[in-house]
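Listed next as structure tokens is one chain, alone, in the form predicted alone.
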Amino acid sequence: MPVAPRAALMAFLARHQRFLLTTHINPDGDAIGSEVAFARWLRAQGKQVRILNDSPTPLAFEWLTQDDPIDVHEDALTERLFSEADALVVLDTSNRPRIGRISFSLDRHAIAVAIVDHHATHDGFGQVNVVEPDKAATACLVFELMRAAGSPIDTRAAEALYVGLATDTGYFRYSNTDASAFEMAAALVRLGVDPQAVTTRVQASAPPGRLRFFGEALTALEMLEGGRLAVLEVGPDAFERHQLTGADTEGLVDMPRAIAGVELVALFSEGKPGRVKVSLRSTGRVEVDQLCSRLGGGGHPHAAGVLLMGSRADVRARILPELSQLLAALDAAPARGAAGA
């Protein structure tokens, strides 16, 4: 009989020891936390972890790091990571391009993979798989697994998991916020997490810089399809100007889904000369979820991305036709549950 993936995820963890844990390319308040959580709950059973990223973690995230420092790929660091590991866990996303530049180590060497995510468009290239579209966030899969294995969550974990709880749903605010959510929110208040400390260090630690960003791309709204599609676009000369990463656009896609009468919101993101990030956001009505898997992205049905390689005028044309096509057949879609961003 075929073991379920939880129990099957169990019996990794058991006959692994040396663990390397990887998660998305630009990491948010759910990878970063789910990252640090897990590894906290590896270290207690006596584990050896790493973590290691394809990019920086993001200044609102860095103290969640000051006991779990995270390595940021190079080359010849990536290679003696995964050749001193035996098990590799990948966490907050199952597509493997999203991994970015540590993905191409898993041609080199023979680890053991195991994904632990919540978005419903996914590859499952692990061995193991725990992927549960239905979880507000990743956070919440962590959350489960470490209970469901009597593992004490200390404050620096409680406090990862809410990060990564509260991001993911817009602090309670998304459609992904079901009754599960408010009860991990509460237990892990209960663990020691302040609510209000916790958001106000996640909140307000944005350089001035990146208020200017957002002030840029926002004065160059553009409002398309008779006001139902919002576009942004930022380009490497905004990032290089106000000394930003592609991390530091999370949250300016969100904007504009509070314009009445938008339905979806496309964010252009060009950190990188030739990488154009694309963020989708949907106000409930659109599913953008496929578009993005298609092409070679992913997601949640209302909040997907996807990196395409080209100028943003070329991205532009091939993804605003597919969004006008999702906005005409919008009466004709039948919906489906939404999930944070």
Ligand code: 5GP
Contents of the next structure:
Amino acid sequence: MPVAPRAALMAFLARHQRFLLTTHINPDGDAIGSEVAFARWLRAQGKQVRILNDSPTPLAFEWLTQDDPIDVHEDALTERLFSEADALVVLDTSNRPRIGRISFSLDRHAIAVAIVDHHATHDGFGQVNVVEPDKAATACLVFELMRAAGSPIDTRAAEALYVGLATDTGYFRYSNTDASAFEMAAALVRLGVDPQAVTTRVQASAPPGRLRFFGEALTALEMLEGGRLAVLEVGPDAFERHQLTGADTEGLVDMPRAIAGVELVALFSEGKPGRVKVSLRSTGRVEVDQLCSRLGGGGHPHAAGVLLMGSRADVRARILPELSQLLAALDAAPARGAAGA
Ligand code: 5GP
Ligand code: MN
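Having looked at the form predicted alone, could you now put up the form predicted together with guanosine-5'-monophosphate?
Every chain and every other molecule in the complex is listed next, the one we just looked at coming first.
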């Protein structure tokens, strides 16, 4: 009989000694929070741990990494860390290309891989794949694993897990917010998390240019499909003018969800010319992960994304008709509700 993934992971952690942790490109709060908590968990067991990501840690989460530094990919460093490690744990993604340049070293090193993730769209490239899409955040999984192992969770680990949980649920507003999310939050607060202090540290980290950039993008907001589809677009010139990077769009795509009648929001973000990051959000009735998955991206039913090459006009021309179709299917389908969806 196959071993259940969680048990297989515990055996995997027990049989290795020198761990390398990584996560997806442009890491968010769940990615960084899960890495920090996981690193502390392993270190408390006497394991050797390094954390290495393709992209730098956003300023908002840097404070979490004070005692658990996160290295950023450089060819020589990545090669060295791979040769020193005997196991790789990938957190918050199970799509190999999503770990960016770290995946090139995976081709060259025979290293054991375990995945801990909550995305429904996955290829599970580990020997061990703990992928639980019903979890609101990867941090929830890490929390449950630590609890089940009877491992103590110190205040810093609790803060890291809280950041993962809070950011992935939109501070307990999105459809993935369930009773267990609140139970976990309560447990973390009992372990020493100060929600107000943590939220301030995460949210009060934007340069003024970020709000001006948001202002410009929101001024140009387009309402299509009879007001059911909100579209935002940002180009390389705006990123440059405000000295921002791709990660600075975090939160922008969520804002038009506030408009009455909106079913879908699309953000076309061209950080570098010819590379357009598409972010899609649904207010609950339409599912967008399959569309992103088909184009090489992925995510969750109500929040997904994909990176496409081409001009913003090209990418819009590929995506917008697909979104129209999703909305048309909604018209054709019987209303939800009675079925309890
Ligand atoms: P965002 O639009 O905020 O970048 O991402 C929304 C959700 O979709 C997140 O859960 C994120 O991990 C996932 N996602 C975004 N872009 C990609 C992508 O290119 N590939 C995959 N597999 N998932 C993505
Ligand atoms: Mn996540």
